[in-house]
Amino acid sequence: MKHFSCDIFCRVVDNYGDVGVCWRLARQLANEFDISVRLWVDDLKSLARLCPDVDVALDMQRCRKVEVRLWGVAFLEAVPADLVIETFSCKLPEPYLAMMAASQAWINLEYLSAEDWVEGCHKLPSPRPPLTRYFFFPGFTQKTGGLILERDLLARRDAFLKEGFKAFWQSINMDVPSEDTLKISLFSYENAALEGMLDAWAESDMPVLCLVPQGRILPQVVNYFGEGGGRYALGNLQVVLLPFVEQEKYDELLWACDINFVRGEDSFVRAQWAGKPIVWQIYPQHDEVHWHKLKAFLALYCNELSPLAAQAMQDLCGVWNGNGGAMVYAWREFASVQAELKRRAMAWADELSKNNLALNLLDFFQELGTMRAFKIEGQ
């Protein structure tokens, strides 16, 4: 009985979001299930930011048990894998597609959404004779594909929360903040609401420490404060700029903070596993369908909150995503219900952990009847 193979195709559209999801999935399949995984990616520089072991000069390399290939190289020589994952409708290369047979499973891993229609479209076929592509939707309910969750992630999180704080703060050359300091991580796209948020934190009744890893919001932060060498202070607010952090270190940043501002998909999912209150900046779309996605998620997440806490979270996420509301008021209401939001965040993470994307993906592969001759570790 042989180990089966998997090809994952990724085009980098949003700097690190798309490749971040693909890299996490590739590593999990290779390391937890001993699957032979090739990751085809068109931007090695973005992948190298997430994993410094990647050499951007190499078209083919092996990194953390995953074979990394530069998109467009050697497609004519590549034998298609048993499981082919086309991520986010990136369109498989025609030379590769021409070599695929009906015996190979072809799955399109879609973007994450909480909208109702996702449950009805999950696992639907899309025939392209002699092949059939299947849509696989990540999601927040048992009728979707779930979220990427490594086998030991929550255990590592819990161990960190018990004893990892000191080492984390040492790693970023800071003393452990006082218990009365509200610690916030800020990872964001460019955002017109940033100035109002920084004003609200500066006027806060409690000390606020904001950690900003390198990203697209950085020029706006620097412009707000002016020169400062990466550390700034205003009123009750202290801001510290951090170098770009690889994926594992980003998890620790989320665990170390009390509130996490996140964007897109990958950081959004990781913040949910952190079990801390979140504020999500959804990827803006020209037709504004992102508002429907934001409201659908908030409806699910806020379902178990009190009316006061639910309104506070909806209001702050709305203002942060640019609906023109009053930022200082929205922040104060959000900050006032932190204890309830923290309890909800932990309960939410526990709920989501029962629906693992990698396990669901492999189960679906088995449903398609293509796994009978293959061996998968960890199942």
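Positions refer to the first chain, counted from 1. So that the term is clear: the rigid core is the largest set of C-alpha atoms that superpose within 1.5 Å between two forms. This is a predicted model, so every value here is computed, not measured. First, how it differs from the form predicted in complex with ligand TRH.
Comparing the forms between these two forms on their rigid core, the Cα displacement of residue 323 reaches 2 Å or more.
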The other form holds:
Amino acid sequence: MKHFSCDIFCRVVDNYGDVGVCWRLARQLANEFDISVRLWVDDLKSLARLCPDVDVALDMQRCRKVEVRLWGVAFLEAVPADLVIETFSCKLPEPYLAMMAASQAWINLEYLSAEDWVEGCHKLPSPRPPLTRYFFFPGFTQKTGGLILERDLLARRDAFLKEGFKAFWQSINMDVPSEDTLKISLFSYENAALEGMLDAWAESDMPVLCLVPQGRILPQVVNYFGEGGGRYALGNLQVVLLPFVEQEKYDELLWACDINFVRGEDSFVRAQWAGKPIVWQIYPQHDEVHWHKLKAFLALYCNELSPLAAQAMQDLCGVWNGNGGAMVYAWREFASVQAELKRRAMAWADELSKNNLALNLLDFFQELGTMRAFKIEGQ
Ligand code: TRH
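What would the structure be for the form predicted in complex with ligand TRH, given that what you showed me was the form predicted on its own?
To see the whole picture, the full complex is given below, headed by that same chain.
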């Protein structure tokens, strides 16, 4: 039996979510299943932010068991892989498409959404004679493709909380915060609600430590406090700016904090694996469809919460994605139900972990009948 090969195609539309998802999936397929994975990406600089080992000057390189290829002329001689993953409808390059045959499985990995229609569209074929492209939707329910989750992630998270917590604070040059300090990570886009949020934390009853990785929110933070060399304090709030770290390290930040403010798609998923309360800034879309997506997610997530906690979660996510009106009230409401939100976050992570995207993807590949002669390790 031969091991099979997989090509993943990624165009970076903006930010880090597209390449973040592709890089994570590529690493998982290569490392956990011993699949020969090539990742074709059109922006090595963005990938290098997530994995500093990537050399932006090289069109072709091996990194973490993945062959990383710059999207470009090499398509003319590339033999298509057994499993071809187009991501986010990025459009396969014509020369590559021309060489594909019906024996190759062609799957389009879609964006994550909790909306109802996703279950109905998951695995649907889209004929492109002589080929067929299949839609594969990540999601939160059993009838979707699930979420990306590395085999050992939850065990590493738990080990970190037992043994790695102290070392984490040392690694960012900080003392371990006192027990009563509320630790918050803040990764977000520009946000009209930020000032209200910082006001609310400054007025909070408990000490709040907010860790802000380098990113689009930074100018607003600096503008709020004025110059301060990366560390700021106001009332009960302390803010510390952090560098943007490689993808694996970002998980540790989420694990170390009590509440995580996240955005887009991949950080949003990672925060769910952290098992801590989350506040999600959804990727804003010009036609406002993101509000439907936000509501759909909150409806699922809040389903098992008490009415008070559900309201608090919905209100804070609402104002965080809106203009920040009534932020102090929304924050107090949220902080008061934190213990329940934490229990829910752990239970939610457990539930979701039963629906693993990589395993589902490989099962689907098998269903498509293209794998009879292949061997998959590690399933
Ligand atoms: O960067 P994002 O906003 O990404 C996207 C894109 O905008 C995309 O076009 C859109 O369609 C999608 O969202 C929904 O947010 P996201 O998805 O959270 O990706 C951020 C990535 O950056 C994620 O893989 C985690 C990683 N990261 C690090 O590796 N180190 C860090 O220090 C931080 C803060 C993040």
